[in-house]
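First comes one chain, alone, set out as structure tokens in the form predicted alone.
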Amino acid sequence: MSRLIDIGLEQLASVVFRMGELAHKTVSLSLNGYIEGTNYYEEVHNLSDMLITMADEAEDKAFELIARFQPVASDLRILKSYMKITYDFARYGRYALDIAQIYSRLGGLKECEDWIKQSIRHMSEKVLSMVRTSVDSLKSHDTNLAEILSETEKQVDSMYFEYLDRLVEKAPATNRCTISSVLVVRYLERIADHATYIGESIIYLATGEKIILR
């Protein structure tokens, strides 16, 4: 027999899933703008604001379900996981906005050396794949997909530090490019971290097991 709280949990899940898709769209748009040389700041700003609004909506819904239905332990696990995941999705949007703002103020990769362009593109592809995986694993409660995020995050960390080391060694031609690219790779590294946080929440949601993927 379906419980009244189940309807509310389905509604909450719908909000979280939509947030995931919107977060992926936001990160993708921001990175494409930075890499290809298009100013999407206003569009990314609006999407980031939408993610924050939806996170607040999800949090309000979760507290409403707790107040109205006195959920059992398994329900509380779902609610806790969804609340953590919505925060991470909102952080995706915030970092995407930071990247779009960097392009708006400092420009993208046009003046950068070829090795910098290649490094940013490669790291961006890795991070965007992590965002996609975090959304897909949430929808399916696929713990195997969630665990894959850990290995990719380690690769992103490695790329981040290798980039910084090479940047120090090669001293690129323009300070503008240096500042812009360093900030962007940092935000990419943070997005990757939040993807693993989502993976941890999905595993807890699906199994009740608390693990650290980082």
The other form holds:
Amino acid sequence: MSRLIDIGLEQLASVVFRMGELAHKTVSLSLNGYIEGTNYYEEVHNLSDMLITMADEAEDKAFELIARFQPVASDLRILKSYMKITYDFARYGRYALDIAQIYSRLGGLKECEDWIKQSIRHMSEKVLSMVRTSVDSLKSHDTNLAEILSETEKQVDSMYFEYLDRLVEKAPATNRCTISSVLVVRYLERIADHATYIGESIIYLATGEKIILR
Amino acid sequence: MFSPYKFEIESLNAWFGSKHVLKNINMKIKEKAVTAVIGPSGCGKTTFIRCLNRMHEIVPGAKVSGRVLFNGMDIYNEDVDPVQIRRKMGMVFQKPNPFPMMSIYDNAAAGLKLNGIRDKEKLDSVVERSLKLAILWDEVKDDLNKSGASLSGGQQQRLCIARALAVEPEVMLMDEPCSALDPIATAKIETLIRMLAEDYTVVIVTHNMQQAARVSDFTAFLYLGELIEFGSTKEIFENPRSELTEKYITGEFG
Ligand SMILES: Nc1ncnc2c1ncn2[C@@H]1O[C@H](COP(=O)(O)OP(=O)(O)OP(=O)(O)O)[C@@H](O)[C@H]1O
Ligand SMILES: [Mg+2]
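Rather than the form predicted alone that you just supplied, could I have the structure of the form predicted together with the partner chain?
All chains and molecules follow, beginning with the one already shown.
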């Protein structure tokens, strides 16, 4: 027999899953624009706004379910996790917007040296794959995927610091390219962090354990 | 010997005739805390609390085995007088049951009078104190001679709590004390339960999951006479270890 709360939980899950896909699309579009040299600022701005609206919608739904059903155990953990995850999705959107804004103000990688282009491209791929994994692990409540996020995040972190070190060493002069790329790797690093927060929420949701993946 | 536990229940079994209704219960109940007992109808909740004050054996054909240590002493020892035990534990039931022919005052004083106390001053002060403890005093202080039956359901239940408190028990055993009450009366009793836990050990049976979550420090989940899970209320309601507990408290069955 299905419970009354299940209908609400399904509605909420559907908002959260849609948000996940949209967040992935937003980050992907923004990074593509940055790397390939296309200004998607308007599109990314709209997508990012949509994510914020959906996060509010999900929060309202979650509060309504709490008020109506006083959920406990896994129901309660789902609500708590979904609220946190929608925030993380909204942050994906926000950082994607930041990157799009950097592109439209400072330009992208066109004038950069090849090693810079490669580093950013490589790091972007990693981070986008983390965003993908976080969305997938949410749908399947798969704690293994969540643990993979932790591994990849460590890689992203070392790429981030390696990049800064190399920049200081090889390109001491400040120019549009270095400023733009430094800000972008910083945002990438933040996105990766939020992907691991999502991993933590998935593990909590599935097992009740509060662990730190970072 | 100091123990933080009011009750230590060891291998407790109970029967009605050949019907085995409590199966090997092991559980420790903390002093000055609220312990909730939850579980589907017929799982043995009432029987369980009636084993804590030796009421179960009153039913013809009923039997108990195992140990119930109360303040470290087994209440089922041969030399223990069950009447003495019952006196130390106040009981409150699902339906408020004040003595209908008695006034509010006499209801509150009933236990003391039964114990032979006649001193008017003493009775007055105990009646006032217990009615205050039960958060009923302000509502009835001008009508103490009215019949107990003239009160609302929620007031009657608080009168029953006052009656139980008057004999200064160490434990309050409550069997679905709010199931006949409206939300406001229920909220009053719940506040009262929390206050009582500062001085008394409270064990409350409830069908209302949210009530257990609101008022208790520990929760025991009984199912078909077995103790399936026992732990801190926070843990049981946030992250139960047993699949059965999870199913019951989220309403997947029961
Ligand atoms: N006087 C009795 N004689 C025979 N069997 C009884 C008696 N009282 C209770 N039982 C049986 O013992 C089992 C436990 O009953 P108990 O009253 O302890 O359950 P409960 O958990 O309090 O249920 P409820 O939530 O409906 O009050 C049930 O199967 C019940 O049918
Ligand atoms: Mg009962």
